[in-house]
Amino acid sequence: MVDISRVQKELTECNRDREVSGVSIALHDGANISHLTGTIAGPTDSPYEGGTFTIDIRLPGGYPFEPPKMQFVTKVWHPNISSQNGAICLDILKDQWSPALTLKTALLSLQALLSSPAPDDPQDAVVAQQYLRDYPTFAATARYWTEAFAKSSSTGMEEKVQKLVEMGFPEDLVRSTLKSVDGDENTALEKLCSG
């Protein structure tokens, strides 16, 4: 079973300084402390520079013995993240995981990933191949997706609300769909006329 008051010592400490260390975690739902959403923002120098990334953490029955499940929901084109699923090559979310380790300092390798990323150990071949092969094409490319999934400009969003609102949707409904999908426009109208 999930050690309950070590998770939550985690969360405070994690959330303390998170104006300096650029991670922070929340309760996912806002009651289940065994799902949690991570937040890390894109590291300065790099393509992903301005952007704040979002972590799925699930934390198995065995944690802090057993390693957190995480992975990206924010879309990201780097070698060691699939840009089809999120999923993360990364070795202390497998076998090097340790109970010393904590969700904040996971938080804080993948932010350090994000900088350094492992093409030789790949998660994403594709992105692998780009990064060792061409890599002005491959940082193009990152901070295109960065922009486009990873930055959410507050006017824009205020204009899909609005659209959203225009066709109907009440105006809270469409803001918590359009939070819960990254701001996907076509996503949160999918999920708004199939709810």
Given for the second form:
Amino acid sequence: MVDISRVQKELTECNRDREVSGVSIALHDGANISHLTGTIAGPTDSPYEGGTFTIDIRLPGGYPFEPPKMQFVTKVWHPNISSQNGAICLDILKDQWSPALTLKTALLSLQALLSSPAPDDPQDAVVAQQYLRDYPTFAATARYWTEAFAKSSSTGMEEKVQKLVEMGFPEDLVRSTLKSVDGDENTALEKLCSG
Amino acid sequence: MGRDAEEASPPVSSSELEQEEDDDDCYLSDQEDDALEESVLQVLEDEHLEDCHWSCSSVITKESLLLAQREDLRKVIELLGLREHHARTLLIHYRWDVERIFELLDQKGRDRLFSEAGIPLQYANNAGPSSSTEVTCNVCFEDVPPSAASEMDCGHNYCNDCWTEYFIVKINEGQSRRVRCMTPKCNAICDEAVIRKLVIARRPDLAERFERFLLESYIEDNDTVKWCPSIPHCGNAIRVKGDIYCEVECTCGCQFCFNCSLQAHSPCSCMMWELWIKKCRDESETVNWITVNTKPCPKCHKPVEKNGGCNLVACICGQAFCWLCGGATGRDHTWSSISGHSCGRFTDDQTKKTEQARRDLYRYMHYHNRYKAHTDSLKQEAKLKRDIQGKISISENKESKIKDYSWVINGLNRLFRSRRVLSYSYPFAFYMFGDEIFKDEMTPEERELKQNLFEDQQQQLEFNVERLSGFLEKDFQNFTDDEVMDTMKHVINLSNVVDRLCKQMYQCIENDLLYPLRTPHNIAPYKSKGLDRASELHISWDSAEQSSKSTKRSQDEHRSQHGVHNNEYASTILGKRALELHGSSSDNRPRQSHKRERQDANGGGALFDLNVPAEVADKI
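Counterpart to the form predicted alone, namely the form predicted together with its partner chain:
And the full complex, kicking off with our chain again.
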């Protein structure tokens, strides 16, 4: 049912400039063309900067005449994305979908959504309230979630921090050093010792 | 209408008399020698006096559906210079409200009016890019020859396969009336001819459905047309011009309230009626009764009713418990030694709640009993109709001077109408003077005053309705001529009295009870001739032309066209006149305000004077 040739064209087209656009799409399990995985890079100058977000994409039978179903796999702290299950509130994934849009444009829209949330039309009311009432806390939480969930090397980040702090380095320095070396514990230690 | 017009006309009150004179002056000046005109005007006046909320309904059948919309389409096509499918798009977007379209044309201007509805401002050049170059479809990313692609009025071009697929999805989603162009952010509505052509090739069944959806838009996207709610559905729809708060009868015989599509329920408002039937249905009062009169058994939790004076109650499951507190009696809790027992302590709150529930229940029961009694009487009296027909035929064959028995039928019809009003006046009173809807609308003193006023009227009506019913049930076929004459006198007299009382009660309801409310609450007006029977659709093809002429001219034209002078003709004229009246006055009224202008005791004349501007007329 899904227009296979179109989806294949979309995949090649999208992945051609993945470095520039910051979005890419791959087959989820290699066999099923209607189940894909998208990734988007957290936009710069946002609390999501530096993170890589994974999105589960399912194409309905009527694709591209029906919108693709997208959901964040990576946990995100964002007014329009459920902090519980990653459900997305975005008009072009619902009634504003047009067959002339593509998976790439949809992912780019998600990227744009990350940099400019619409808290008046929230998916996650708690996040939206925080965004409106206490932006600094919101930004800090979002940054923390990005750090904790959207960075591949971030697994065990807190443990690493704790380890290095116990060695006698100040926590701020430890964090910034770890960040600069993409969370690699050993390089960070070298750096801390040398400088 | 023809039959009803034979009824004796009701005695007129002094204010009505004045009214009549005014109207006569106004009309007879140029038409005094025309006897027909007078009779027509008489009908006009009678109708108008009894309802300022004019409305007129017509039936739209499957066959006349196309015809019905043709008129509106033509107006828009002609006056805006549009193609038919654009005119339809515009009408669908603005809910088939031609007047509003022209109003908005002034306010917003042509460009905004069109773009909001999804009509491209400039038509793309349909000759399209020259033939030989291939077109890249932006949906399937294939190159196709121009012949295999279609361009919409907005200028966007995609291959036919993708269009078709897209249309099928949209029709299946029920979006037939608003199929937008596939280009993101393009608001344009697709050309119905292209949709038809492409879809029919692959899915003829869907093309048919598409067609039907478009046609039925006239019913579904239109505030002045409603499907007849008959079950099984008769296939008809009813169009009402004028006040949408009215009650109509479809040609299939189904009577309903046009505003809410439920059974006719005036003088209850739609909101009251909806609450009432829900209340009667969900037996919330039964639940109330149970809470007031029973206590749950502490063991099996079934509700237990106390049938004796002793407060030590035994449930049928064998468990004994204390009626006062509901706690189980047993080893700990006995009448001689009650440990942790709080029976004796007075809790104010609980008592109040119980008291309130009991009062609410009695109040509901009071109104429901009376409502039910009158509804039942109505059913009983339906049988009476058959009996009476039998009695009449016996009487007519009798050796007697009296040959005309139309008074019996007229009286019977009056009885039905007033019985109906009476029965719905009880749920009306239940809500009007209760806390459910109007809790904060009146002070208790105000409420009491108004309730007394209303109940006086209701009581009088009730009394006379019962008397009328009594006289109609008499076996007049066995009477002597004198007795028959006497009965006739009573029936005719009571018919008039009952009709007048109904009118007065409605006046009280509309002017004294509903009008002062802050939230508008409209009801279908009282019609002494019964519900509006929807007429067959009458389309005049030169209506646009006619509406520009004076009322008088259009009347004359009509007469010469038809040549038939009867009451139906009168109603046609009534329709036309009032339609124009309505049109001229509605312009000056805020459209969204659902509050009706007050029905003045002598307001009818003001409305009828075409020389008075509507805003002045409203103040009179």
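Note that the rigid core is defined as the largest set of C-alphas that superpose within 1.5 Å between two forms. Numbering follows the first chain given and starts at 1. Predicted model only: the values in this text are computed from it and were never measured.
Q: After superposition on the rigid core, does the Cα atom of S176 shift by at least 2 Å between these two forms?
A: It does shift by 2 Å or more.
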